[in-house]
Structures are given as C-alpha cells and as structure tokens.
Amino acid sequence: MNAGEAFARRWLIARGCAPVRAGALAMAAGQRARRYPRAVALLRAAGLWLIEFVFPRLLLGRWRRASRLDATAFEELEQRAHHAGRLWIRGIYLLARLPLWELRHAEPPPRQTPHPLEPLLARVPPLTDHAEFDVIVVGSGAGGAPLAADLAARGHRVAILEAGGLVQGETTAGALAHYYLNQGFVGGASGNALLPVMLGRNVGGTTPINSATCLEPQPPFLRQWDRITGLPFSDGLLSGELARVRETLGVCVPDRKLLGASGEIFERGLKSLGREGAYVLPRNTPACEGLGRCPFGCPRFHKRSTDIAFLPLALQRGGVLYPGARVDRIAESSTGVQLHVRFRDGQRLSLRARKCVLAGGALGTPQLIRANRLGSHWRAAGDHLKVHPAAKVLALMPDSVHGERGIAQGMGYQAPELPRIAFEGIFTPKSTVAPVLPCAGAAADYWMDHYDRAASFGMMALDRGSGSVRWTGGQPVLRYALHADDVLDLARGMKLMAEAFFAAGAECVLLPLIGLRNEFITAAQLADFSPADVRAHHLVASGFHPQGTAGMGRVADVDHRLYGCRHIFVSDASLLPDTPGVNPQLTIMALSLRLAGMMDTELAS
C-alpha cells in the first residue's frame, strides 16, 4: 500500500469505516483521482506524500507517519490542516479528501431519459474539410445559442463547435466530473482565498447544469455599462430582445409547493426579524417537477437550457451543429474566417465562413483570441475577469428537513443595507457538500450524519475587484484576490442569515469560515461575531459567472465586434461590460439576439 492510499485508508477509517471496506475506498479514491486533470492528479500525489510524511512533523511537532497517529493526535492533524492558515495546506488537504468523500456519500444515478438532441443530431451532415459557411459560431452556451437560431430562421447557413457533449442524467459526482470544465477544478495561481470557480464546457455551455435563475439586469449596474459604452442600456436598449428570451425559455415563477424546504426555513425566519421581501426567483423551468438537480444536469430536460429551448430551432431551420469539435486555429482575411478545427475522433478539417462568433465564455474565448492574436486589442484579451463570489450558512433544525427535495435556489432576498449582496438559496447533497463543510473530523461526521436536518441559504457578491485569465498548458489559471469590502459585504451577510436561521428555530449554525469561530448554537453566541474580522483568506466560497474578459469597450466594440476585425465577433459573458447585478444568463442571451439582428443585416448587404 502506498502512501497515499495508507493515508486514505486511515482517514477513512477514522471516519467509521470498517477496516476492509475502508482499504477498498481508498484504493477506489486513487483510481478516480487519476482521472482528474494531470496537473491535478499530480499535485494530489505530492500532496498525499506530503499529508503522510511532512504534516504531522509540520503541523504537530512528530515524527510519525500521518497514517500510524493514534485516533487522538489524527483527528488533531485534521484540525489543524483543515483550518491552517496557510491556504496551500488547507488546498492540499481539501485535495486529498475529495474523492474519499465523493464516495463515501455516493448517491444512485438517477433514471436516464434519452436527450431530445439526439434525434436531430443524428440527421447532422458530417462535415467536409475546406466547408463553407456564411456563420460559424464557436460555443453553444447563452452566447451562442440564441444568435444561431436566429440567424438559422433568417435564412442563413450556420454552423455551431461546440468542445463538449450533451448533459445527460448523473449522479452529482458524475456531472462533475464530466459536464464541468476541468472537472470543476478552475483556480488562481494567485490570490488571497481559494476560490474555485465553477463553469460547464458542454453542448448548451453552462446552461443545461445552472441554477435555472432568470433574472433582467438592473438598472443601477447598467447605468455603469451606459458610461462605459456609450449606450443606453438603462433605457430599454434589450427590452424587446429581453421579452424575446423569457417567452422562448417559459421563465416563470414555480409554485411554492415545488420549493425546498430551505427558502421556507429561511423566509420564516426573516419574517420573523421583521424583514419583508423575500421572493420566489423565476426560473426557465415551466415543467419543473422540483427534482432539485439543476446544477447536476436536469434528468427530465425540463429545464429550458440552450440545448432544449435554442439549439433545436437552430437544427430546425437548416444549423448545423457539431459536439466534440475544438478550434485551434483562427485567421481572418479581407473576405471571412478560416478556423481549424480538431475532433474528438482526430479528425482535422479546415472551415471557412464569412463571419465567425466567438461565444466560448469567458474563459474560453480571451484564450482564442490571445492564442491567435486576434484584432488590435487581443493583449487585453482575458483582464477585467469578474466573477461572483458565493457563500452559503448551514443550520441544524430541530425536525427533518431534507434540504435536497424541491427546487433548491427557489428563494430570493434583498437586504437594503446590502445592496450588492444577491441572497438565493441553495442546497447540495452530501458529496459536495461534505468537501467544503467549515469543519472537518468528527465535526464534520456530526453534520453529515444529521444532514437530513440541515438547511442552507447561500448569498453571492457583486464583486467590486477584477483579475485575470490566462491559459498554460491547455488549463485556464486565474489571478483573482477578493476585494476587501466584498469580504466585509459577505461576512455581514453570513451573519443575516445566522440570525434568520435562529430566529425560525435552529439548533446550530455554520458560518462558511475557516480560521475563526464558525459553529453558534444560540443567537446569543452570534451576536459576538464581528464581520469586521473576517478577512478573505477565512472565507469558504466558489466563484460563478465569470464575465468581462473581452468586454465591449475594451477588446469589442458596441457591435460585438472585436477591435480591428471585419469578420469576427464575440457572444458570450466575455463581453459584459461589467456586472448586470444578477445572474447574468438572461442579459448574455439577450445581447446575443442583439448581435443576430446586427449581423443579419450586414450578411444581407
């Protein structure tokens, strides 16, 4: 047995498994370790040879194989990783127990239904080298989608690349693994938390495996895009291409019996404080059966993502579309685009169309146009990266709650006194949630083994910082330190929600902290906690909707277009010219139907 598997199998059994069945996970743990990404699995290796022979010298002063700790001093090794302050010891721990915890709370798939873009993909035209078309839209996602089926109806020949598969049904471990780029392990090299970010690379981008929100940006926010563009998007400038989307996606607001339990929980609990205003989100679920998969890819395909409500008008009206297909070279001249693309299967082909939209997101396409030296600004291709750093608080109720029945961010609320603090709901089943848990040894198995009594609420910032994306060795590494007052906005709002929780009769919460006290069992404890002393590096958070990289007025112009290109145009968050406010899906949809309208008229001239 090598180190790591000794490791793994203590840990294991210090977590209640029985000795045999503890040997057999973690040599499991270490086959599906070797399917992450390779610089991933790598560093978990080193990191597991470090945890067994440097950790306990380092964390506890003794010579002694992490693995051979009697049951006292491991369960104070794990402490004392888990919430060092050094945050490579914490990554690298939170790294070596992902897949022990990914099995150990292993769910059954749930039941397959055969995705509704199969029959329509199967009548796709293989695709022959040196094809033309007028569009080649590069990316399904909200930026893509939506354009191609637009300028499909208008009579125009469309083709879509798109690198990933369709979403099918999966148990939560399994959609990370496949339908999330890099399989959800998207970091910086730099900066002052760990903040995975959380984006899908499949046919539809990270629409099929969203939250299903569906909100219109706000007006605030859009007065700052008005001055950074010129533009008057505070005055209607997408309302009717706004109005085009809800009606497309069926946004609506569920009826409350399809909530989880959680944003009842929690509004109760406002009410209680005397705070009004919490609201159910719409969503582009007109079917929902409140399963509460959303994130993991909806196995009835009720949810109206790109690859159910866009892609197959795009089909329809005479679009192509290829899953599986990676560009790797683009060049414009004065007549169009040429794109080399590589397959799944190895095939390369070159294509040519008149005009080409990047809409690969916005990790993605900062990365083509760097990579290819695209327009007059590609240098600043992948700056001003903006993400929403998110957070959520657990609370331990007297009665069974179990959190992952229903729609799960099904409940919204705004604090006045919070004005860039977004309040949704969220609930994760214990294979995710048992990684990132505040706490770790017997804490940990102490929520774990009452998880059917948690709730959750989860909050995320309108971050007032930026960073950066760039690509090395075909991984994308992001520069990104949170902003000092969005650490404050975000430990303001853990405690609002603590105190929501207690107010509607929890017996324990969980503050996403790591560093400082995070478990109160009464309001009275709470009520200590300063948020003035929560720094960025004590924060548990992930980052999502990351936007901005190629923003209109930086590298695009008003028109989509990047500066000093004919041909070429980007469709996707990359082009945000800052924040919308909300979950920005509906906004970047919208502006693709805007940019469809534009192009139309200028393939017809």
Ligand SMILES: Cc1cc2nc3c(=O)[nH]c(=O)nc-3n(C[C@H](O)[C@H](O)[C@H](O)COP(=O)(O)OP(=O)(O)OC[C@H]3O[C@@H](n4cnc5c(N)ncnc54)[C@H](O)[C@@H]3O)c2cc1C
The other form holds:
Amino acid sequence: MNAGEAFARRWLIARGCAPVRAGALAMAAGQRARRYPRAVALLRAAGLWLIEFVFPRLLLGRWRRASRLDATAFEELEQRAHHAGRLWIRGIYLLARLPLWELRHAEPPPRQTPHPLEPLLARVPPLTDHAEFDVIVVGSGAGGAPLAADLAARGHRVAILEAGGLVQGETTAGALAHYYLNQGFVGGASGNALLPVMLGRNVGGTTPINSATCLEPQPPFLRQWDRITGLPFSDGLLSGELARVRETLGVCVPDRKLLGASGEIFERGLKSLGREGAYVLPRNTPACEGLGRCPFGCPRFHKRSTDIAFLPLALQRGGVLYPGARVDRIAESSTGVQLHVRFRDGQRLSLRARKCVLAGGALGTPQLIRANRLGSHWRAAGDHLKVHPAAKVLALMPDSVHGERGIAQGMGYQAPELPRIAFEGIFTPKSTVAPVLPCAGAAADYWMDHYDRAASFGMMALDRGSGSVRWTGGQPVLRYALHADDVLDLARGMKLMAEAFFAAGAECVLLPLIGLRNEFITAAQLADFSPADVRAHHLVASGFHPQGTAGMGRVADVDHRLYGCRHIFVSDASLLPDTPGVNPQLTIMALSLRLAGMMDTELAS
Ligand SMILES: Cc1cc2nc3c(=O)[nH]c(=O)nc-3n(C[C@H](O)[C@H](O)[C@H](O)COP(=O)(O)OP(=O)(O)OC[C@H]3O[C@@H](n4cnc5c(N)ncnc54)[C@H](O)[C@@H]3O)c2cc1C
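Next, give the form predicted in complex with this ligand, keeping in mind that what was shown is the form predicted on its own.
Now the complete complex, all chains and molecules, led by this one.
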C-alpha cells in the first residue's frame, strides 16, 4: 500500500469504516483521482506523500507516519491541517480527501434519457475542411446560443462550435467530473483563502447546470454600465431583448410547494425578526417537478437552458452545431475570419466565416483573445474579473429538513442595509457538501451524520473587488482579491442568516469561516460574533458568475466588436462592463440578441 492509500485508509477508518472496506475505498479513490486534470492529480499525489510523512512532524511535532497516529493524534492532525494559516496546507488537505468523500457518499446512477437535441444533431452534416459560413459562434452558452438562433432565423449560414458535449442525468459527483470546466478545479487565491470558481463546458454552456434563477439587471448597477459605455442601459436599452428572452425561456415564478424546505425555514426566521420581503425567485423551469437537481443537469430536461430553448431553434432554422469542437486559433483578414478547430477524436479542420462571435465564457474568451492577439486591446483581456463571491450558512434544525428535496435556489431576499448582498437559497447534496464544510474531523462527521436535519441559505456579493484570468499549460489560473468592503458585507450577511435560522428554531448554526469561531448554539452566543473581525482569508467562498474579462468599453466597443477588429465580436459574460446586480444569465442572453440585431444589418449590407 503506497503512502496515499495508507493515509486514505486511516482517514476512512477514523470515519467508522471497517478496515477491509476502507482499504478497497482508498484504492478506488486513488483510481478516481488519477482521472482528475493532470496537474491536479499530480498535486494530490505529492500532497498525500507530504500528509503521510511531513504533516505529523510539521503540525504535531511527531515523528510518525500520519496513518500510524492513534485516534486522538489523528483528529488533532485533521483539525490543524484544516484550520492551518498556510493556504497550501489547507489546499493539499482538502484535495487529499475529495475523492474519499465522493466515494463515501456515492449516489446511485440516475436513469439517463436521450437528450432532446440528439435527433436534430443526427441530421447535421459532417464538417469539412475549409467549409465557409456567414457566422461562426464559438461557444453555445448564454451568450452564444440566442444569437445563433436569431441569426439562423434571419437566413444567415450559422455554425456553432462547442468544446463540450450534451448534459444528461448524472450523479452529483459525475456531473462535476463531466459537465464542469476542469472537473470543477478552477480557482484562485484571495488573500489567504481559496476561491473556487465554477463554470460549465457543455452544449448549452453553463446554462444546463445552473440554478435556473432568472432576474433582470438592476438599474442602480446599470448606471455604472452607462458611465463606462455611454449607452442608456439603465434607461431600458435592453428591455425588448429581455422580454424576448423571458418568453423563449418560459420564465415564471414556481409554485411554493415545489420549493426546498430550507427557503421556507429561512423566510419564517426572517419574519420572526420582523423582516418581510422574502420572495420566490423567477425561473426558466415552467414544467419543474422540484427534483432539486438543477446544478447537475435536470434529468427530465425541464430547465429551459440554451440547449433546450435556443439551440433547437438554431438547428431547425438551418444552423449547424458541432459538440466536442474546440477552437484554438483565430486570425482575421480584410474579408473575414479563419478558425482552426480541434475535435475530441484529434481531427483538425480549418474553417472560414465572414464574422466570428466569441462566446466561450468569461474564462474561455479572454484565452482566445490573448493567445491569438486579437484586436488592439488584447493585452487587457482577462483582467477585471468579477465572480460574485458566494457563501452559505448551515443550520441544524430539530426535525428533519431533507433540503435536497425541492428547488434549492427557490427563495430570494434583499436586506435594505446590505444593497450589495443578494440572499438566495442554496442546498448542496451530501456527496459534495463535505469539501465545503468549514469544519473537519469529528465536527464534520457530526454535521454529515445529521445532514437530513440541515437547512442552508446562501448569499453572493455584487463585488467591488476584481481579479484576472490567464491560461498556463492549458489550465486557467485565477487571481482574485476580495475587497475589504465585500468581506464586511459577507460577514454581516452571514450573521443575518444565522440570526434568521435561530429565530426559526435552529439548534446550531455553522458560519462559512475558517480560523475564527464558526459554530454557535444559541442566538446569545452569536451576538458576540463581530463581522468586523472577519478577513478575506477566513471566508469559505466560491464564485459562480465569472464575468467582465473582455468588457465593453475595455476590450470590445459598444457594438460588441473587439477594438481594432472588423469581423470579431464578443457575446458572453466576459462582455459585461460591470456587475448587472443579479445572477447574470438573462442579461447575457439579452446582450446576445442585441448583437444579433446589429450583425444582421451588417451582414445584409
Ligand atoms: C452552478 C452554477 C449555478 C448558476 N446559477 C445561475 C442562475 O441561477 N442564474 C443565472 O443567471 N446564472 C447562473 N449561473 C451563471 C450563468 O449560468 C453563467 O453566467 C452563464 O451561463 C455564462 O454564459 P456565457 O455565455 O458567458 O458562458 P457559458 O454559458 O459558460 O458558455 C461558454 C461555452 O463556451 C465553450 N467554449 C469555451 N471556449 C471554447 C473554445 N475555445 N472552443 C469551443 N467552445 C468553447 C464552453 O465549453 C462553454 O460551453 C450559474 C453558474 C453556475 C456555475
């Protein structure tokens, strides 16, 4: 048994696993981790060696292998590694345990049904070298698909090239492995905290695995857009496009009986505190059954993500879509654009188009711009990254909650005193919650053992802070600095959520903090928690809305065209000049339709 397996087996035994089963699971975890992105797999292997041989000496002052520590010392090692001030220790320790949690709480595989796009895709002719189109759209998500459908409907020859494949019913862990960019291993450091950033890589982009909340951009935030671009966004510039998007997506407010229990508990708590105004979030799931699987791909295809709502329209109107097609080189000439595409099977083709639309998302589009030095402002691409840093509070209720049932992101709330914090429901299934728990060892086991009684609610900061993305060796590398005011807002937000849960009868709350007290069992205890003490490195946060990395007014002009280019446009989250003040998919789709209208005129002339 190698060092990694020895530690993994010991960790599983500490969780109450029988030694024989622990050995088998430890080996299976090793095999699972070998399928992680190469750099992550290597890092984990090296990290396991350090944990087994170096951590006991470094953290406990003991010359013993970690796997041979007695129960008390092993628990102490867990606590010190988890709460370590040094980021690399925390990171390695987290990575070491990821596949173990995944296997311990494995879900049965769901029944897979054919994707509704399959019959249409079967009719798409194979792509040939030097094929020509009016428009090639790189990426099929919120920014790419609406424009492709609209231009195809107007009679233009449109091709959509998408690096990802179709999203079908998957387990939670399977969805992370197959539908998320880099299997979910994308992130950066903020202060001394890890900040994972999630993004999809699918037909439909991130939309088949998002939480389906559909909110319109907020005028107070759009005023900043007006200042950057000189356009009247806050005066309803996108209102026509937003109405069309809402109609195509079937946006509606779901029946309350479909909502997960956490939202109702949180709302009850708010009311006890005298806070009215929690509301049901509008969604693009008109036929929703409340399965609670939105971020892992709806097994019934009831979410009208772009693969369901827009891409079928594009194909029915003569457009063509190629999944598994990754664009890596782009060059502009006076008459159009040449693109090089690499398919999953290794085939390479060269294509031509009169116009090209970059819709590869907030991380993919700046990669293409920088790698190909597109436009006069390519050096600015990748900067000004915003992520809407998000965090959640867990509460242990006296009775069972079963938060995994029903719509997780169903309720919203806006606290008047925190205008840059949006409160939204969230519930993470058991198989993936352990890595984001802010506690370890016996405390984490307790939460996992009682997870059927856990309620949770989340929030995101409409960030003042920003960062950057660069690609190195095929991996996105993010840097992000949480702004001190965002940290304070998030800390005040978590206190408010915890107060609401206590008011609703919680027995215990767990705040998303490491290195500060995070567990409270009475409201009186919580009163001593001071948000001003929280620093960036204490926060357990993640980002689900990367944006702004090829912003209008910075890298692209007000017609979405890259500065210095004639034929290359941007249409995705990277174009947003600043936060729209809400979850961004509706805004991105509306901008996509705006660009389609402008391109139609240009193509016709
Ligand atoms: C878990 C989660 C929950 C979310 N929930 C919500 C929500 O409830 N409401 C909301 O409004 N927003 C939500 N979002 C965010 C929202 O889904 C995204 O902001 C939006 O989809 C971004 O659109 P996009 O067009 O920029 O990129 P994407 O939708 O990510 O599409 C980009 C596509 O381009 C492809 N691509 C990239 N590079 C290349 C290349 N070189 N060649 C070919 N293809 C390429 C990628 O594979 C990807 O499929 C959520 C996000 C996550 C991760």
